Amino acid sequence: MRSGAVEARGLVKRYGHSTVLDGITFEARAGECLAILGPSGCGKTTALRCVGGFIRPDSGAVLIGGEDVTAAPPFRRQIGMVFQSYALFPHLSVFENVAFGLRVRGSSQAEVAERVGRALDMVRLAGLGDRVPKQLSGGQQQRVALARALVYAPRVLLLDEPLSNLDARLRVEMRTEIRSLQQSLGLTSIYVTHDQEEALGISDRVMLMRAGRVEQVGTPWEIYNRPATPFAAAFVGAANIVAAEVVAVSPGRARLRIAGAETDAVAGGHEAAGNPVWAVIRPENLAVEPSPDEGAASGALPAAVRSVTMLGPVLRIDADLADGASVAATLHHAGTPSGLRRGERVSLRAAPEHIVVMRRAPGEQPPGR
């Protein structure tokens, strides 16, 4: 493993009677930024500062740069780490803030002045350095917290949440200057965050977690389009979760039964005739086409729609399948009405490659269900 990768084995930790993290292994590769991603409780956090040292695993070991770092102290491991609350001193100057961790560990003067100021370029602040936080706005508060946070030349940058204390505008700004910064410099980065599309935007690859395990772990990419179980759909942006039935099965394709029609879908080796499966179609993956008749009898699902609802460059159209399952689609209308109106009859279509297929057990029900 070369320096600066990341490599967590099997970690468990508990609290009492209630399991945080049920013995999950994951990577973060040097020089890459890994997302760790997931609900409220899941135990990203604490998967996070399990890596920084500041919990200790009940068993697992942390390997950074191939030395296992599991019963070294944060200050021993080569990282540095950005907090949600950016725990700045309200005190200190911005320089100072910056060089504690430097003074702490006996650097000299000229270093101290060196490094902060090369530190506080790096994230735009130069010239600030004689403020005090409360003089500064959000942004340039949680630039100063990732200055601090590199000012060591870490190996390894964590991130906890960091922009969560932002607004929307603000957020979008520093999660593309984040990711210019790590690209830049190389930097292997893990970044928790519980925003799905803060997650898809600033990583190479997204780790999904759920109740203490990993779900799925794929580029973003890869976590989008080809969501391994029914959760991972639902979690990361919006999806149609229908159950169907496999009708035949041919090289690379499944045929498949949904509310009484057939379609297409890709086939990913687990099919066989006759088994239960969830489809999973993104909604500006679905088609609405008129004459539900003949689309029926093409592949497309018959439909009616139950309302229209604009949302800017996009109409969100919510239909009924004929076994009464809700499906949703959003259409870039380019400024000219759709002319759909609620209880229309459509026919709803879906390329096989934009169909994911997932194992569905009798009686399962989709997630949110």
Ligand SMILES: Nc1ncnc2c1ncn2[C@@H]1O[C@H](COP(=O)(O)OP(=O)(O)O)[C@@H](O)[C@H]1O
Given for the second form:
Amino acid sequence: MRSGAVEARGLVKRYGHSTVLDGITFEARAGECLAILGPSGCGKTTALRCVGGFIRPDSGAVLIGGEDVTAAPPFRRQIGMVFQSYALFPHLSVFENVAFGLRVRGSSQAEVAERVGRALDMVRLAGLGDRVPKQLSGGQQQRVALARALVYAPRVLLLDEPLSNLDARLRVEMRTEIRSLQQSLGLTSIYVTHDQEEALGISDRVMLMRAGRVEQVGTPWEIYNRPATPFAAAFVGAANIVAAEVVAVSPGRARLRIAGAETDAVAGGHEAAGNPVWAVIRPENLAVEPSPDEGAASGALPAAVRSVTMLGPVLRIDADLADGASVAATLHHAGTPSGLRRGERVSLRAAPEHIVVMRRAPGEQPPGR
Ligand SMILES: Nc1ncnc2c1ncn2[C@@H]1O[C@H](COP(=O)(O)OP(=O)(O)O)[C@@H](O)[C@H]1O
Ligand SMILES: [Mg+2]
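Can I get the form predicted in complex with this ligand as well, since the one above is the form predicted alone?
Below is the entire complex, every chain and molecule, led by the chain shown above.
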């Protein structure tokens, strides 16, 4: 398949007085899967539909394979689209559901048979062509929808929360299958989801959106390990977002004061002594140690255990820092009870490279999820 890059430039979309897309620019490179991630209502579907041609932006441009398609209707864009509701024809067989668009375009009988056969093979539904949708499971129905999008050999595949109606286990299975198909076809894809794990798991790059704007773009690794903002840190995975002050800066390092104790972090470049900042630490990067008394001197944070929760593979420790801030740590327990008790005093420690420093305005509150 000839896969094309997608470029969206300065897309603006307003409904009445509300600005749903506030001039967003993004790109899905040829052959990559770009996940568009963000909370409900942030504009993901609107952005995707602008690319597909189902919504005309108020301003901005969409290019596919370098060609400006901003004014082109969907069927001229050579895109395949998969929706959350599978949007299958209930009275038509699987074969005819997939064949429908080809027949409308007047493809020959032989071409229809050949193309539909190939598409059903790709989604592992060969042999089920005679069934009607209600004789299929949810996962199989979504595969029919996927086959229907692939049957035209599109240049770009657009998927809008395609797995939201499936149960958790099937979602992971289908996600893996879609990713493997997308990679083997080298098919440029844009995958919209509000599920952060799905976005990280399916894509080459993630575009995180917030209220009609792009919050951060990066590889799944960058988005998780180098969140650019407190919102990004809180939306993707779990994060302790703790108020801190910069004590001193040396090349590559910032010394932070957190709840009266000091610890080193990798400097982001914008720190200066005296600045208020956020220190962002993932729970799995926070070690819990006994011996709280040397804490302040050794770069660890003194804390008191509030609760210990067994979560299967990990233990979750909730603890309070000296200033009352609450933090969470997850520990691999190796099958041995931790012995930590409620009320116990401990030291919390994170390696400098696991502390991400972000700007904080004086008095700024950490984001809720
Ligand atoms: N046709 C429409 N008319 C008015 N408001 C709309 C319309 N479509 C979407 N919106 C609003 O635009 C915002 C973004 O919607 P949408 O792109 O569907 O978000 P998401 O897919 O991220 O959940 C929402 O606040 C939604 O209510
Ligand atoms: Mg949506």
